[in-house]
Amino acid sequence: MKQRIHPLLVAFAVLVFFFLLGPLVIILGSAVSDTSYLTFPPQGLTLRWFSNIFEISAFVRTMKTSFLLAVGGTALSMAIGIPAAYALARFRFQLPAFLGNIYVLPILIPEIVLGFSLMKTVAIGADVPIMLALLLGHALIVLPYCVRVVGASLNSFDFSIEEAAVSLGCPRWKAFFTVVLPNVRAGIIAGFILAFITSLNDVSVSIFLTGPGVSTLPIQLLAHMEQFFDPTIASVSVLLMGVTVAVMAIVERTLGLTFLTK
């Protein structure tokens, strides 16, 4: 016998639905408007404002600068996370407890906060050039999500299989990257999508880090709508929410949403 669900819990789900579906939507639609101001619902439709997101050469800069950025700030993170995720797991009985915190206090920490003193310190006290102090920067606040997701995978990894290979005479190195690695995968790439969004996104800490010709496409954005509050600045959010549903696409195609549940 089927259990009939309650009409007001589907009430609920609809209208829960239509929350988190309705600003999507808002931004679509005054994306596409044919006027030269953001309104909603939209007056005509249009794909100009897309078009003029590429005319606009400060659009383009920011944009290759944001993806650099993105790609090698999560990469630079990704390479100290997952040794990092590692020797928690590996040796969490031997290590303080204390240590794991210690990787995600770039979230608890106000992002403000962070994006000051990362300017105060590295690039005014350490004079580090812009573009090197920003991927410092954008590394250092997507490292939690790497160490923490990568960790929990590696917290339900066997170690016993790792040291079955180095008592067959595999070098401990070469067990590292050929084993354990390959069976927390699905937690390394889960670690790169989240870094790679976070960082695509960031201003807090962004826009304390930039400087002369040195932009973020987010920070770029807001200054382009304290001049022109047209609908380009929806074309370019939906473009940023295109590159997300292009990220998790590939993974789905590749691997499976699925598999990143393993």
Given for the second form:
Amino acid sequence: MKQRIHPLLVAFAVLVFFFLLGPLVIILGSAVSDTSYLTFPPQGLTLRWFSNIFEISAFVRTMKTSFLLAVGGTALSMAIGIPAAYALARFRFQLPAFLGNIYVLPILIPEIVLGFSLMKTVAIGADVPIMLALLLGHALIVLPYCVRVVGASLNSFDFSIEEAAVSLGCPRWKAFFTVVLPNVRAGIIAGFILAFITSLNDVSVSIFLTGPGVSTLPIQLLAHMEQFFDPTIASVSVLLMGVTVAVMAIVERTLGLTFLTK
Amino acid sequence: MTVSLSLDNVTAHYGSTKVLEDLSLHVGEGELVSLLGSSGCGKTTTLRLVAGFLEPTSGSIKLGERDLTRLPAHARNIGLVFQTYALFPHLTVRDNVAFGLKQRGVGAADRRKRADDMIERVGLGHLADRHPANLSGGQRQRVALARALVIEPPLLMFDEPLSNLDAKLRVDMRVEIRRLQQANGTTALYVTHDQEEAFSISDRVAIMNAGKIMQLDTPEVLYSRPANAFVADFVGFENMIPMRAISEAGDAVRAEMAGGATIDLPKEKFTVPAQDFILATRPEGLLVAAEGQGVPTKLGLRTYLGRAYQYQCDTPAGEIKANGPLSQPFESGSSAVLVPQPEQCCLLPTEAA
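Form predicted on its own done, so how does the form predicted in complex with its partner chain look?
And the full complex, kicking off with our chain again.
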């Protein structure tokens, strides 16, 4: 028996898909346009704007910075977030509920405000080097993803499994690595990806913390756009999207995407 | 190696709530003792204290000569079987079973051999390479059992191991547990809320309530000779008739119950514990008869039980359930006497409120 679907529902779904995918098509189109300005639909077809990215040293430099920050900031955030998520899940009946919400604050506070206060206290107040300030800032803004996503995995983890390991002679610290972590791997990978992407695309916090000689790719993109309105901007965007898709694809290949939703 | 387990005057708190009070318990070598009670009675707390997941506020826990009280959980060498099985989801059956051996530094080849032998013993030889997710509940619990047994622990502990299984499997598994425990002669502590389960496989059972052991004895004694009203109620003594001894009548004690009816209890068969006491029986402990030495009553609803008739009786002491012989059915509404059967009645002290 065929299930009947209302035509309006179909129309609405199609509309949503257009809305979601439309911008991607426009960016992709603009990136290959053989004009010296951003335009859509593309006129002509060229890949020179992609090679142009690597000829502008500021892009190459900030790209490295951005990747370094995304990996370093996420790693730092995980180092804090995993133990925090573990404690929140393991002792969820003993700990007050608001503790878990504290880790979401970086999402709730407007990023502009967060960026400003970080600049005021960390960059200016404590006179921390720019790169380190950026690293701390990025670790902070991705912390909610690490704690929440890893936490979701841990909340469905049966802690008697950990106790079983301990009863079989495995010390607690070792049980954490041999039994707990392998079983929340999905959450850690999902959290890492979300955090990595968030960090890679961040503008509002980074803009306050970048300084002379140190910038990130999205900030450089803004700076570039103020001076040149050429399709390089679109091609950098395509590249950023490409990285995101590539990361997703690797996960899909190695673990399966259902892994992320498990 | 068989050793005994001793808990001496153990008190435990959760925060400021006292959950165990001055509990002492001795499990002899090779003995299986069950802790039986409803949730919150302290049975699981007791098990977790012995396992080392909780620390007692005071008292000591000893396994043979070894003092466990302050020993970290991983150093206690106790085999634990959990209600949720708690298998390692990321490991195969074989690796699950070998886990404890690995912690003990057993070499890979020996580990594999011993794990496989144990998996064979619980009847899962063909499933050694599966992951727990691909096993049925009963199979999972067998793996959990094998995992706990393979380290040859001096003490085995079970925390409601069968409550996630269906009824048929529960009976098979408890026999299996008892068989393996006896074959190895391992001392065992078994926590359950299921009376039938506890009685069927235990050498002795401790019935617990509010952090205390109410009575610790063999299932046979608990079933027929409960020591107090709580245990009597727990094991199915449905009738609790408050009484008061008023006089001696020859070789019997005359007792009065609410409503003024009196009954003579022969001294050779009954020991009256105090002036105020409770006559506790199951329905089969009160025989419905046309006349005799007993509680006068008006018979209410009659139900057929197969081996007897059961009557809801409206007595001056309240609603009572009593059985009558199939050969002599009484009509609902008729008057009769409920005769206590000495070997099926207990006289218990009145609980201090």
